[in-house]
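Here you get one chain, nothing else, as structure tokens; it is the form predicted alone.
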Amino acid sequence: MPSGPMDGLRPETLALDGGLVIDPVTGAIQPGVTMSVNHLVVPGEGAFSAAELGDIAGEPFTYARWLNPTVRALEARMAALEGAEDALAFSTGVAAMAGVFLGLLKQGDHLVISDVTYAGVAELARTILPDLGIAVTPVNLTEPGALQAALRPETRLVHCESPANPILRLTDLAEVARIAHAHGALVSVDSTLATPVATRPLSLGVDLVIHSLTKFINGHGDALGGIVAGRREVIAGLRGRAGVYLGAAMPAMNAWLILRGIDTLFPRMRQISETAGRVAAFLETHPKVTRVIHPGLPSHPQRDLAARQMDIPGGMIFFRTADPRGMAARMAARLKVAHYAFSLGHQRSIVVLLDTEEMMRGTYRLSPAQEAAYRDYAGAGGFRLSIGLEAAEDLIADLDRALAD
């Protein structure tokens, strides 16, 4: 990974410069874009089998589902921004999550993961590892004691998510970390709502470090990825074994478009964020919403640790009204501004409902007390509201039209 010159620079100028590397032939200063799926070697250089190969990532570009130069340079400049050693790209964020699941869990090991994450994470956990001889717990780690109990003597992973998909609940990932250390457990933590603007978790103490690219790290809604970062022997091992045989390889033509992406992301997400504060103010005081859930408000159950462990409170909102299948018809009926539709982070904003009933049936399947805690913060259901670019004035008037009777 390039180092030396990036020492000591700030996460705002490493989102610019973080691994960049001049063109040696054009001088081009924008990293371009390589589509070439195979590169010239020199003969003994290479090996026809990747798990010859040792630390690929040191070895000459030889295929691109192991290594590619835009991907590389993705990769390069994503290490930069968490302070990690290194870093490695998958073809979307679920492809990462199951790089790390399966690249470092085999049958018998145990792994302990949040209770509330992204769907398509919390469903993979649940349905494919226990197939293949994973054990599985999902734990509330806000709650005292709950990680320390859960831990077994074959515990190899504790997987959380801060803020988590979709109720914006918090983990404290400094004190998740020191249990799990002392139990010679790794820790890996989705900070895809939270971004490296508000959080760096490896200073945290945390080993790994997710991201789904696709959301606001990219920003502009039309390029999926996911990458893991952290320690280089444990990226390493990833990538020699995940990386290589999974066969989810990051297209070159995405990694740039993410990084065009990470180029404007702090201040993206600074306004964003900014925006997200003021909506979420307005909500609050709406006479159709009954609760809002927004880090930076006052209101937040977490406000000390969001204060504490974010240095903005991000792009997210999740908000209830009394009639939440009623609401988002009219939403999806009235809104102009913001679009009622899936996914988040992009640069417009996008709300969607997520009915409790519908993802304690396929996604989640908790424990009555921690039904009871998801339903504390969700109710019957609940709208994700992720704010883009718009005029903070635009997205009030907008959704005050679509709340209205």
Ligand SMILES: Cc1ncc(COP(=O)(O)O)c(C=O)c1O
Given for the second form:
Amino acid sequence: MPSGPMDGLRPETLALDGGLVIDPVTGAIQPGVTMSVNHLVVPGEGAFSAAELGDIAGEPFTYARWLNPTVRALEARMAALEGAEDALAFSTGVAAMAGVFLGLLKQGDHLVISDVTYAGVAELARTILPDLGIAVTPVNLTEPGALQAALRPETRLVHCESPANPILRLTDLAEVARIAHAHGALVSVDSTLATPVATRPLSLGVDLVIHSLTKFINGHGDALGGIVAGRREVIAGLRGRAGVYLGAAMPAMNAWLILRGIDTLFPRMRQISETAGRVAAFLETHPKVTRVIHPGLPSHPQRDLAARQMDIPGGMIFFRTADPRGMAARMAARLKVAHYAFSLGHQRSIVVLLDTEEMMRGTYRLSPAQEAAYRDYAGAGGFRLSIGLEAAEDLIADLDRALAD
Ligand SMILES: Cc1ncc(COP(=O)(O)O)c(C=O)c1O
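Could the form predicted in complex with this ligand be given as well, to go with the form predicted alone?
Following is the full complex, with the preceding chain placed first.
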């Protein structure tokens, strides 16, 4: 795994070389893709059941749902980038969250989760976990004292997301880790919108960092994937339970595509973040735009935390206009450079309206105070804009055309 020879290299270099193994047979420098589902095994060696092994990652390759060489190379690369001892890949980002929740929590346990997260994760925590006897409390982690008040003797995990999709509210990860650890709970963070270019949560005390690799890390909109990185023994436990038995293994071809995406992660993210800063500044001066949220803007309500916790502000913008539904129809019809679509973190810019009423009905279960705090950012709804690699001038002109009467 990545420690040892890779120690001391900068993250930009680790994005290329973390865990890279030169093919001993062919000498190939680029990672290959191993599509084989199975590998030769030695009769009598190893175990048939994953339950009889400790750390499966220390065993020879046997069957691809347990461990595949190309997926393993991706895990090594991500572990190196996050400064983690190990990492475990899943077929999607949501599978990685489900793997963490179902791998760590059991009936009677309590999960504290940020009241605002990516919709799929909020819905998973709200619907499936309580059915399994796992208590879930959504908490606004920016509210002083709220985390402390929510903790119970049976709280095992505090899960946050920073910046949170869609409103780009940040969580003070070092502070959450301090409070949760004093209580004996683990902390996980969905760092998809930050990427390791902006934030390395493990260095702030977080136990598990989770990414949807589908987004900026792959960056090309052509592969789903998820990953969780952390301490060796925690990842080994998750691999044996959730990795093997949930069956959400990452396909080898996706691992290969995502590895190739990571090669250019740093220059891509820096370019995207710079463009996002220019587009956010333009939107803030536009007469049709009533509010812009971007961690790099001086107007971001947590600008000091953003400066402390994020090396770059990142590629996401949230903005509001009057008549958001009418504006959404205009954008879908008029945009020529950006695309009106779901997802984010691709090479092409993507924008979509997130209607607050719909989010409250289908996704979140918030207290009146939590809903008011959400509406303080989002109003009746706003546009989630994911910046791509287009020229900033072209994107600004495109948005200007779409926003016009
Ligand atoms: C912050 C965040 N986490 C997780 C996910 C889920 O990722 P996936 O679609 O790979 O399951 C998304 C998807 O939009 C997301 O934005």
